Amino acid sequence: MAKYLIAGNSVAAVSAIQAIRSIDADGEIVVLSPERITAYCRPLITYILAGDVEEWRLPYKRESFYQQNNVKVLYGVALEGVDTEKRVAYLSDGDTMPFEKLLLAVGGKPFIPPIENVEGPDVYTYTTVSDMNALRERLAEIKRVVVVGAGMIGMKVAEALKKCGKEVTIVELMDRILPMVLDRKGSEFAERALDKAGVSYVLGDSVVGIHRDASGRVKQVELKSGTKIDCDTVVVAVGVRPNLEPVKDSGIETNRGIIVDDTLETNVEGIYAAGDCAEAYDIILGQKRPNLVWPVAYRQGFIAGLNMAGYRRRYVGGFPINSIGFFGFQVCSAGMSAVEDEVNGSFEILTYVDEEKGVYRKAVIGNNRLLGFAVIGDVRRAGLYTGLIWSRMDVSYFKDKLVTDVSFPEAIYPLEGALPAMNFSSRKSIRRFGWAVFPYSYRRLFTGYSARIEEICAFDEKGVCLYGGDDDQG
């Protein structure tokens, strides 16, 4: 019997191993790895395809990590089902594995929209090393590619294939590039980068069918508008959804993802979930939702691992944080960055645009709190904006300068008398004002502990971030 069984072998699994071993040095840990490779950095697979990064850099953790932590890894074995009463996991190789504690870190699965003739050769998704190798094997014969979806994966795949000398057309259902991140104005900056790179794109339309020749090979896609685009390859990159198949009919509660509480435990005692498959608390929306980003997966895995090993720790929530660059375009964003001005007047939208320098800053504010941001071109403020979201501080004192070229010290420390007098040596005053603006505190809490903020931070009933205690935790 495995004391700790971890289904999955990516970032959430790795952080869970680290957390467990920080408390329990001897308990048996077994990892189910669906892929025949150690944990690796998934964003690198587009860079490797483009030839920008050597393949040896792919592993996130090498075999020595598992050996040093006394972890048994079953490569090429996935979780297929769970008997929650008998505490038994059913594996893809036909075996079963009894367990005491189980972490579901089974990730997400690419979503395939209803496209006629999508099944068959020359159509790919792009989220794993296997996907990369499959596309790379055909690279020499590929001439024209249609990428379905202008999200994070779609844009990076398009960039990689263009660098390989292929003719690329992107088709996006929404009316903008990176629709979950950018508003229309932000998309215009991305569109200019695509135009300059010679990449074609169609916005506000969708692929409804794939036309194949007599031998079954892709020759054309058809759009909902009736437009037809000649191609020999299709990459479907419309998004990833939580993988719920392994817990189907198990009694483990699911919605859009596997539902967890603030310890990352499911409704079944001793069974936890973390990473892309989990539906956990979002501090911006104030409700549970899947949050399919790498930093959140790491934090969830670490806290789940601590709790599995008996050291109780609360997950206070997360929010989406993204950074991407392609064809010279660069954007960092977090939270509700894609909100448009006309959304029911629920939010206040602040923007700054410098067309000549290619700079765009956007802040989304609700109830005097920063709820989201996007910075294009000059991304140096991304960390500070992220800190403001985490702290949930009242930004009304300097709201008018939030996106301008005024420096943050100038914005936050106005003329004497403009703010109530505060003694910043007092913990009470720090809570009143919001600790994220203080350089020393910010450096300690966000730079030094960027992946483990929940371990040192909790929020009071008003949404203000409190220190975990009076002892120095730096």
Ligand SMILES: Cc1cc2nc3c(=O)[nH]c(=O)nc-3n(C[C@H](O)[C@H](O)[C@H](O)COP(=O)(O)OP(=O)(O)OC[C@H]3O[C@@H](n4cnc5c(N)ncnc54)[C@H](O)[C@@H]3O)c2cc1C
The other form holds:
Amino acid sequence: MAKYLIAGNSVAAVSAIQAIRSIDADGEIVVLSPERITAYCRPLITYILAGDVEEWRLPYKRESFYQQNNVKVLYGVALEGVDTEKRVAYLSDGDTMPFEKLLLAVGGKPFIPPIENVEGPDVYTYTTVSDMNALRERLAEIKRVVVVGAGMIGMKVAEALKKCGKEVTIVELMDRILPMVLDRKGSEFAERALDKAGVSYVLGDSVVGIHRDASGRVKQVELKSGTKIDCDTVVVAVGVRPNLEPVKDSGIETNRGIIVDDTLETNVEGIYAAGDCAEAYDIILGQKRPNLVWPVAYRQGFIAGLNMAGYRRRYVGGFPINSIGFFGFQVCSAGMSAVEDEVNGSFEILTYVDEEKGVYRKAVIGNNRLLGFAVIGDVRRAGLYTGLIWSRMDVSYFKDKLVTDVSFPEAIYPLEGALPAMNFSSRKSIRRFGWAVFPYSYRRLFTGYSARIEEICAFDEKGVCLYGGDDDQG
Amino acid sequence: MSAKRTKRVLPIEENCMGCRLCEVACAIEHSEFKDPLLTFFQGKPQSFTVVEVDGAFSFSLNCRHCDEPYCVEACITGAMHKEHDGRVIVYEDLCIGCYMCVVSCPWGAVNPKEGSKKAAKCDLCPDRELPACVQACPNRALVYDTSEELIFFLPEEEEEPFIEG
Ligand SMILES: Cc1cc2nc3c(=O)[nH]c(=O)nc-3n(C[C@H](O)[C@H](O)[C@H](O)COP(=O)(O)OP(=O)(O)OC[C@H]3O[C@@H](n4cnc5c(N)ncnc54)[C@H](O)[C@@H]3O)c2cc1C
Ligand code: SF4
Ligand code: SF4
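Switch over from the form predicted on its own to the form predicted in complex with the named molecule, please.
Shown next: the complete complex, the earlier chain at its head.
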């Protein structure tokens, strides 16, 4: 009987272990890790393929982490099903394991679109170390690669393969590079970097079929438009979806991901989910959705861990935060940054372009709140925008500076005019309202560090702050 | 969970004149030369603290060394690290310059390092007893202390009950 059973061994699992151990020093923790490796830095696999980073840097945590925290890891064992009534987990080695609390941190699965002949050799996805090793094994014989999808993973793989001296073509269904992050204008900056690096790309088209020779090896891909591209390898990177397989037919509620409430608990008591597999609240959309990025996985794992150990902590919400660079192009973004037009006036879009320096800044505002941003080129202090999203504060009165300046004190220390209607306990905290402020004074936050912006700035519908104060936070 | 006793650099906005001496001191301390002239003529001056000015109002904004740091959560390599003494430090040799931390810190306190693809942030001056910015401030607008001790000196806030809306 495991007190805490954690399925998955990546960042969400690691932060959950840390959180559990900060409260419960001896409860037994068992981790299921189908990959025979300690938790590793998943995004590094493209850097290692490119040869930019040595392989020894791959582990995120080493064996000593599990020993110090007294965690038992079952390598090579996956979760295959859950019996929510009997509270046992079915494992891939045929065993069953009863548990008290279960954390589903099983991550995401790469999505493979319907492409003719996609099954077979020479076609890869790229999300795990074994994918990396498989590609590296054949690296010497690879000459021309088609990367399907110009998202984060697709672009990083394309960069890595180009650095290995391969001829790379990227095919993207949408009309722009990084379609979840960039708009057309932003994509132009990325395209320029690709042109300079000598990587070809096809936008607004998709791969419908793969042609193989008699022995089954890839020799060509066919696009919807009829174009054919010669290649010997295809990397499919059209996106990652939450991994729902282990909870199929278990009674645990799922939608696009495993649905969790504000303590990251599923509809079944004592079963939690965190990371890429979870569908939790998104503070920008105001509804639940999976956010498949590292910082969100970390935070969710941490909060789930605290709640599993019996310490109630609310998950205020998250939103996608990303930073990606390739071929000298760099973009930092968060939230709904790709919004292209001001749909029925519900969004306001501010942009700043400096073609010469290659700088592009864009902010998407809705209902006077910052909903998303993308900064290209000069990413200094990009985090200030993220802070504005966390705090959901009114940005209308310093809008003129929002994208032209890299410093806006208003964001941290706003003036009286910016205040939403809500209850305050002290006049001073009104003047000092902002994400760094409420319900304590600005300086109080600077001195009482345990507070997180999103927690002090979380209000219910009536405008009452949900933050219980420092005493509540442990 | 939290390292409550961490000493931090705390700004006192009433005292700040916006003179930016803290920025200069920080840039010199963290240059390879540790010399004003060489730093600004030959080095790549970069200050980790930034003086935010809005009219007559200003304060020096620096890393908060958060108890639950956003930058550490976001770091995909573990290069950004919270030490046992509470300082949040970036280990440059592990950093790959992905800037996940830059986009995550809501205070804009981590930035790309001038001239190299690494993250750079306040390290609370490990070679000094008092951080350079605090020592340089002529107006006592920066103090280096633990939170609890500082609270002790703060003037009481007027507690006027007030309901709006
Ligand atoms: C190439 C690449 C680059 C990326 N770059 C970035 C980036 O720059 N910034 C960013 O924010 N995010 C990036 N990401 C996304 C980021 O890696 C993920 O959001 C993060 O790893 C999610 O962590 P997780 O703990 O939820 O799950 P994952 O890291 O997906 O791990 C899932 C874990 O569950 C295990 N597992 C799977 N099935 C089972 C099962 N049935 N039973 C038990 N265990 C199971 C797996 O072995 C693994 O240990 C990148 C991803 C990739 C692939
Ligand atoms: S860099 Fe930012 S997020 Fe990190 S500890 Fe400092 S203030 Fe907190
Ligand atoms: S830039 Fe360096 S410190 Fe920052 S998140 Fe990336 S690896 Fe970590």
